[in-house]
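First, one chain by itself in C-alpha cells, the form predicted alone.
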Amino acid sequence: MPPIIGIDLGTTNSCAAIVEGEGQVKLIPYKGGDFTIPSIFAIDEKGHELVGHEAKRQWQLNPKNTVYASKRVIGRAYSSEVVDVMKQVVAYAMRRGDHDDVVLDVAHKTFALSEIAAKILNKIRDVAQDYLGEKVERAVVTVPAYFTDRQRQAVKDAGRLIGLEVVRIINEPTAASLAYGIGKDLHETVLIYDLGGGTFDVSIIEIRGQIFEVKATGGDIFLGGIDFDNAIIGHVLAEFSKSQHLDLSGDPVAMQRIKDLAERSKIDLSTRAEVPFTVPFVTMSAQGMPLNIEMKLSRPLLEELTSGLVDRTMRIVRSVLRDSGLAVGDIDEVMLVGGQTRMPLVQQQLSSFFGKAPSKGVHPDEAVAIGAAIYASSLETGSATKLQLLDVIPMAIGIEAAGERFHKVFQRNAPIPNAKAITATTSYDDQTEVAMRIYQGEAELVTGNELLGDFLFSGLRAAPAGAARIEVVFDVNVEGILTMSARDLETGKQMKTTVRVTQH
C-alpha cells in the first residue's frame, strides 16, 4: 500500500513530509535541495501553466496572471470583507462565482479557488512521487485552526479534483504540537503561536504522552507575513509619492518589484538593524527620465509600521488564554511556528507577556509538515503509534433564529467529534418541509457570520401547525466538518435532506 504523506498547504509556501522505515520523519526534497514549494500558480505568455518555483520566477514580469496567497480566500464568500481587502492588494482579477464564491480569471481562463489549491497539491504530490518512486494517493493535509467548515470542505474538494484522497484534515498548530511532543512522553501545556505567510493561529494544547488535547484555539485568517510586507510597501509608495509626486500603485510591474524587495528587506531586518531599499528604473518621469527608489529601512521603522499587527496577535493570545481557563503561569512552553515569528518584535512581545523566551523546540517552517506526516503514519494499518488528537471547533456553529438572531448549536472551542440534536416544529398547517440556514461565527446576528449553507428537510407528514416535531442532528467530525440529518419524532422516519451549500 503506498504511504500516506503529510502536506502543509501554506499561504506562501507548501511542503510535504513522510515517516520512513524506523519512524524517521523526513521532509520531501524538491530538486535543488529546497524543501518548500511556493504556493503560486501562473500562466505564462505562451499559455503554459506553471506552479511553484517556475511560477515565482516569472512573477515580476507577469503579475496579472500569477496567483499567490489564494489560500486567504478559499472557501470565502465573494461578498465578504476579506475578499474586498484582498482585491485591493493583488494584481490578478477576482470576481463573483455562481454561488457567491470567488473565481479567478487568469490569462483568459477561469478557475475556482479549489482548482488553484488542487494544482498546488498536485505539484507537491508529483515531487513526493519522484522522491519516493511510487504513486501517492493519500495525504493528511493541514489547515489553519481558524478555518471555517466551508474552507475545510474546499480543501477536501481540491484533493478530489486530482484524485488525491485527503484522509484527514488537521489543524496546523495541532500538527506542530505533534512535531514537538511525539515520542517524548511529555506532560506539558504548550501554547502554539503560528504566524505564517497569510494566517495567524493560537492554540493551547495539553500533551499527555500520546494524547494531544486542544484546550482552546483562536486566530485571524487575514493576518500574516503578507500584511507585514504590505506595511512596508505602503510606506515606500507614500515616500516615493511625496518626493516624486507619482503614484506607483497602478503599475503592476513596479508594484511586483517593490513587493519582492519588501519581503526580502523584512527578512533581512530580523538579523540586521538597517537595509538599503533600492529599485532602479522603477518608472519614468513626465519628461521621460528614469526614476529610482532609493531609501533606507531600519528595524525601528519596521517595528513602528507593524506594531499594530503584532498587537493584534497578542490580543488573540490573551483571548485564547481566557477561553482555556488557564493563567500565564500554566503555560509550560510557547512554541513559534511560521516564518514571520522570526521577527525580533514578535519574540520580545511573547517573552515579556509570558515572562520567558519562546521555545526553540520546533523548526518554524517545517513543524507543520512533520506533524502531518507523524499523524499520517499513525493512520497506516499496522502502525504501532496510537495517537489521540482531541481538537475543538474554532468558532460557533448555529442556525438563524427569529429576527436574524444567531442561535448557537455548538459554542466555540466545543470538543470534536461532537453531535447535538435540536427539536424543530412546523409554523403553519400542512407544512411538509422545513428549511434552515446554518452559519459559523461569533456575531450575535447571522449577518455578521459566515453562511455555511441552506438545509431543506422534506417529506414531513401534513399536520396542523406545531403538531409535527422534527429532530435535527448536527454532527461535526474530527476534521471540523459538519453533516446533518433529520427525522420525524412521531414516526421515526428519516427525512430526506437536501443541502445547498453556498460553495461547491
Ligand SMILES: Nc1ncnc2c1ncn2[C@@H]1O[C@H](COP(=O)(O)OP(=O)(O)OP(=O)(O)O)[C@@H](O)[C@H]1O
The other form holds:
Amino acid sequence: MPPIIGIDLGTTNSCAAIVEGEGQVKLIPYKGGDFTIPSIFAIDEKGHELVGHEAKRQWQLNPKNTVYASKRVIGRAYSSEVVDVMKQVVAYAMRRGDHDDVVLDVAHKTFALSEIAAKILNKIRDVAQDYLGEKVERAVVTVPAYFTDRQRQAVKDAGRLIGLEVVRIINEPTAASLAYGIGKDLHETVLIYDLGGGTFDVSIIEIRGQIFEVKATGGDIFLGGIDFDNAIIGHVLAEFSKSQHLDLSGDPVAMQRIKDLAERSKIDLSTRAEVPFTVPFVTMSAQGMPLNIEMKLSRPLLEELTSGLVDRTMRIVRSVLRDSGLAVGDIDEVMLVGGQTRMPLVQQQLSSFFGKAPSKGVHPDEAVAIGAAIYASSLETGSATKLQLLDVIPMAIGIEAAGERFHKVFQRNAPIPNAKAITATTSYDDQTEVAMRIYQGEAELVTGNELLGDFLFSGLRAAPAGAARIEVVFDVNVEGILTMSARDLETGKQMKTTVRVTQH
Ligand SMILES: Nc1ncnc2c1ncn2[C@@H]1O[C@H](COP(=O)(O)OP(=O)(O)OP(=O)(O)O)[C@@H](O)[C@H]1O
Ligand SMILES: [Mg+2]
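Given the form predicted alone, state the structure of the form predicted together with the ligand.
In what comes next, the whole complex appears, and the chain from above leads the way.
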C-alpha cells in the first residue's frame, strides 16, 4: 500500500513527515537539507511557475507576481473584512471571483486560492515522492483549529485538483499534541499555544493515553508573525518619511526589501538586544540622489511595537481557558508551536500567566507535520496504533433567522462528529421551497459571520402555510465539515449536500 504522508500546510512554511517501517517518524527533507518549504508561488518573467525556495529567492524582484500568505484568505468571502486588510499589505492583485470568493491575478493568469494551495501541496508531494522513491497519493493535511467549514473545504478542493486525496483534515494544535503525547501513556492536560506566520490557535487538550480530547479551542486566523513584521515595516516607513519626507509604501520593490529585512531583524531580536536596519539605495531623492535607510532596532522597541499583538493572544488564551471550564492550575504543560513563539516577550507573558515556563516538549516548526504523519499512519489498515482524536468546532454554526439574527445550531466547542436536526416549515401558502442561509461565527447578527452557503430544499407539496414540514439535519464530520440533509416529513423525499456558496 502506498504511504500516507502528513502535511503541515503553513501560511509561511510548509512541512511534511511520514512514519516509516518500525514506527519511526521522519520529516521529509528538501534536497537533503531544509525540512520546510516556503508556502510561496510565483510566475517569473519567462512565464515559469515557481514554488517554495525558488519562488522565495526571486520575491524581492518580482513582488507583483509572487503570492505568499495566501492561506490567510483561502475559503474567505471577498467581501469579508480580512480580505480588505490583506489587499492593503500584499503586492499581488486580488479580485472578486464568481462566488464572492477571492481570485488572484499572477502574470496575467487567474488563480483561485485552492489552485495556489494545490501548487504548494503538489510541490510538497513532489519532494516527498523524490525522497521516498514512490508515488504519494494520500495525505493527512492540517489546518488552523480556527478554520471555518468553508476554509476546510477549500483545502480538500486543493488536494482534489492535483489528485492528492486528503484522507483527513486535522487541526494544527491537535496534531502538535499528538507529536508531544504519543506513546508516552500520559494523563495530563496541555495547552497548545500556536503562533505561526499567519494564524494563532489555542487548544486545551486532555491526553489520556491514546485519547486526545480537545476541551476548548480558539484563535484568530489573522494574527501571526506577518503582523509582527508589519508593525516593524510601519515603524520604518514612518521614520523614513519623518526624516526624508518620502513615502515608500507605493514602491513595491522598496517595500519588498524592507519587508524581508523586517522579518530577519525580528528573528534576530529574539536572541539579540539590538540590530542595525540598513537598506542601501532604497530610493532616489527629488534631486536624484540615492537614499538609504539607516537605523537601529532594539528589542524593547520591537516589544513596544508588538505588545498589542501579544496581548491579543493572551486575551484569547484566557477566553479559551474560561470556555474549557478549567483553571490556570489545571494546565499541566503549555506547549509552544509556531516560529513566532520564539519571541522572548511571548514566552515571558505565558510564564507569568501560568506561573511556569512553557514546555520545550515539541519542536515549534516540526510538531504539526509530525503529528499529521502519526495520525496518517494510525489510519493505515492494519495499524497497531489505536489513536482517538476528539475534536471540536471552533465557532458556532447556524442559520439566518428573522431580522438577520444568527440562530445557532451548534455552539462553539461542540464536539465533532456531531449531528442536529431542526424542523422547518413553510411560511406562506403553496410554498414549494424552503431556503436557508448557513453561517459560521460568533456574532449575534449573521452579517458579522462567515457565509457557508445556501441550502435549498425544493419539491414540497403545495399546501397552506405551516402544513408542509421538513426535517433538516446538520451533520458536522470529524474534520469540521458540514453536510446537510433534509427529508419531507410527509412524502419522505430526501436530499443531501455539502453546503456551498452558490450565488451572489
Ligand atoms: N526566532 C524567531 N523569532 C521570532 N519569530 C520567528 C522566529 N523564527 C521564525 N519566526 C517567525 O515565525 C513565523 C513562521 O512560523 P511558522 O513556520 O510556524 O508559521 P506557519 O506554519 O507557516 O504559519 P501558520 O501556522 O500560521 O499557518 C514567521 O513569521 C517567522 O518570521
Ligand atoms: Mg503552522
